[in-house]
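Let's start with one chain on its own, the form predicted alone, as structure tokens.
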Amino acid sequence: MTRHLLTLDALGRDDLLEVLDLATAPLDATLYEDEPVALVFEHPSLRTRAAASVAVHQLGGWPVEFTGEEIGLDARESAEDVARTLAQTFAVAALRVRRHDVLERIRAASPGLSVLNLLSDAAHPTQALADVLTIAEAHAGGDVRGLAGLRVVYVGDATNVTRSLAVALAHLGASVVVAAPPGYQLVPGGPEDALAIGAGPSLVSDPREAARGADVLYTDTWVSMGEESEAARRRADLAGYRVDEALVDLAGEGCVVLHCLPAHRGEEVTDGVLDGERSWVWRQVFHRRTAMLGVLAWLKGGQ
């Protein structure tokens, strides 16, 4: 049966653990021997593109990259026709798209093509997998089954990253708190619904209350791709949600700081925190490739 990874909600706990186990298992450099993998980027990408390209190479395959302008999803041709075209050459297509429904339509149009979500407006599963691997390294000796009871606090705009991370950590028994102002908080519904899981995140408005006793403080940019016209309003609304030295001091002694990048230094996070001794941000970047290796190996298991 063809496997797909569009959200961690759909993946479920057992397959989540399988992906994470494969990510840290010995590398099989022949798993994708001489196989092409399609990588489609509607959005600009640094870490995701680097991680995906290198991971495909490490598993013996070769990535073929397309920009949004080259393919023109639903502009030059329909997402369905793109899916049918890709399926004639590729067994796996990994896509970074503006709208999550495009991924669902591609999967439906070509059921034999494994579809991997590299980012959509609803979810960012590969980022969340890298985050889990980083948190496990920081607090559990690398054991993803040892995260139960950890307090992970997300501060600021609750984005696609927040949703995927909250789903993953809920499956692993961690306690998730999201501190965000009205209009920026998690809401129920959608394909990556963290609030539908039994041990879902706690929602608060006060970042200082949330940060006390945190094992992990996580933040993301306040102005994401496509939101540039809202930049001034967003910066004003979120001004009290900066992760700075004072907020970090409220957290537990062993607290680490995460950020999925790119960072707008001085806005959602200060230089002192991002470059400080508690920052595990660059280890997150390292684990983007670790996570991608696990996902690609898991997808192969369904072929």
Contents of the next structure:
Amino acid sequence: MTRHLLTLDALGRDDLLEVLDLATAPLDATLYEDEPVALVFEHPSLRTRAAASVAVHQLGGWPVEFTGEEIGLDARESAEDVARTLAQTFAVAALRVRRHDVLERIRAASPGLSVLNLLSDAAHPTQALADVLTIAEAHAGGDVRGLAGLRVVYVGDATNVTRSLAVALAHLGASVVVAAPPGYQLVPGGPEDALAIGAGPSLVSDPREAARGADVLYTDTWVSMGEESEAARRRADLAGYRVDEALVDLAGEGCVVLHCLPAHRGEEVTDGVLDGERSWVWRQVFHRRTAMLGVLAWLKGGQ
Ligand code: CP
Ligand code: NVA
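The structure above corresponds to the form predicted alone; please give the structure of the form predicted together with phosphoric acid mono(formamide)ester (CP) next.
So here's everything in the complex, that chain up top.
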């Protein structure tokens, strides 16, 4: 059966652990031997593109990259016809898309094509896999099964990144708290719904209360890709949710700070925090590739 990774909630706990185990297993440089892998980007990317391209190479394959402008998903031709076309040349297509439903339509139109989500407006699963690997390294000696009881606090706009992070951590038994103002909080339903899993994350509005005793403080941009027209309102509404030195001081002694990046220094996070000794953001970037190796290996397991 063809494997896909659109969201971590569809993946479930067992497959999540399989992906994470594959990420840290010895690398099989022949897994994608001489195989092209399509990488499609409707939005800009640095980390995800670097991780995916290099991981494909490391597994013996070669990436073929397309921008949204070149392909014109639903503009030059339908997403379904793009999918059918890609399926003639590729066994795996990894896409960063503006709208999550486009990924679902691509999967439906080309059953033999493995589809990997490299970020949509609903989810960023490969980021969350890297986040879990980083948190495990910081707090559990690298054991992704050792996260139960950790307090992971997300502060700011509950984004695609928040949704995937909360699902991954819910599967792994960590305690997740999301501190966001009204209108920016996690909402139930839709793809990548952590609120439908077990106890799910706690939703609060006070970032200071949330930060007390945190093992991890995590934030993301206040203006995600595609939300640029709302930037001024978002910056005003979220101004009280900056991760600064005072907030980090409220957290536990061993608290680490994570950010998926790109960071907007002085907005959602200060220079002092991002560059400070609690920051693990560069290790997070490192694990983008570790995670991508695991995902690409897992996708092959179903073929
Ligand atoms: N975190 C992340 O996905 O970064 P890029 O947008 O640069 O890929
Ligand atoms: N929430 C951000 C994540 C960027 C990696 C966005 O979607 O732009």
